[in-house]
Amino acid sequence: MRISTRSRYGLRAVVELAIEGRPMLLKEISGRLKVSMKYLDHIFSSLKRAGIIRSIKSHSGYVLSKRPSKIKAIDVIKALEGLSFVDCIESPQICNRAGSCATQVLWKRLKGVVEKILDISIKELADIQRKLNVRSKNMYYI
């Protein structure tokens, strides 16, 4: 399993919006994340459709649609790429072995563990990022 750059950048962008707590221009976010505006625009289209972010016309910027404590990392990843390990877990009717396959138990457990880990809120991630930012500003580079 691999998390795409789309989800990684999307999650970072949402955390950045949570940290700032104000409307941010796509150009500003793009510069901070070192991601092209075109790629970020595609990511933001999906995040808007999922109701995670919204645009503010008066500021030409973006904000979170809900408080950071109400948005989970899993919401962002599902919006950007889904979270399906094998098709038979999401749609058992497509498999003639559903209910009689030992590996299906494994896939259900894996999905449950991953969902539990990704249940972290954007607020929690933003708090962690703030601490990391403070620490990196106080470090001396040789």
Given for the second form:
Protein chains: 2
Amino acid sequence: MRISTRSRYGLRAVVELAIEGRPMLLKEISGRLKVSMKYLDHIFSSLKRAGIIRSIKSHSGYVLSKRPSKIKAIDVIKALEGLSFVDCIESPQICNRAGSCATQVLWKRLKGVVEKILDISIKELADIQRKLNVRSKNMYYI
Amino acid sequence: MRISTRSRYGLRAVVELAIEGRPMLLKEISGRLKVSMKYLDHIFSSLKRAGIIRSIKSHSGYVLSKRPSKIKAIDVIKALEGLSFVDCIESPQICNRAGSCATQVLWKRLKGVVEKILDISIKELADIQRKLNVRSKNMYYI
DNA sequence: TATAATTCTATTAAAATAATAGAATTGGTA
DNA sequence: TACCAATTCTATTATTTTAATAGAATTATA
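Next up, the form predicted together with the DNA in place of the form predicted alone?
Starting with the chain above, the whole complex follows.
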């Protein structure tokens, strides 16, 4: 069980866009995240297809396509790697044990709590990030 | 984010051993789970190394090496695929953002709830399975 | 029309997961 | 003691997923 780099980079990029609140060039974001533009291009094309970000016509960069409070972390993860722990939850017909299987019960619980945790908005994440930024800035003066 | 077949097969096998409460041959378990003996052999060697199961000398099969109440689902998962969502939780030094990163906060929460859900004993899972067995047996008579 | 960016399509590389093959070992028992 | 049926070990291969790069096409405008 691992979070892919796609999800990690993608979510950080989206939080970055929320904090800046202005169009940002791919180049700028890739510089901050220290991820190649080419790879981020891929990630952004998925985010765009999912309606999470959009590009401003010609040279002006990317912005969130909705308000940060309307985008959830889970939307980003689903767009970038999906959230299918096991197939027997979505498609019980593939396993004749589904519905009478203790491990399936466990996987369902797992899915439930993970979805709950990821049901956090980008606004909330941006707020957390802003506070952490202030904190780490002040650290220099301690 | 996905549960590997190793974890799925392994956990089911361990629950099976708990329910039967007697030594079971690899052949028997592989037959029930419909997984090749060769593949299950691999999985069992990891479970054995982790001290979850042990084999009875000569022809007698495998048993749990502790009481089902003393084995947690998370032990099985850790033995078979690990639980490292992102490296920056275990090794904050690999990322200079660690400690002041909103997404890291999220990954930590995720790790927390997943570990909590997987902190269920094999005894509890076996109890759930027994109830489901009764239920699905009775289904025929409805 | 030059340009600086996004966007699209294709390809490759690397890693993780899944599965198989075959031989070695083990210890009871015929 | 030799056989047997099982576990166990080592190696290999196949498949899938993830990660990353390359290059060309497109786009709106300065």
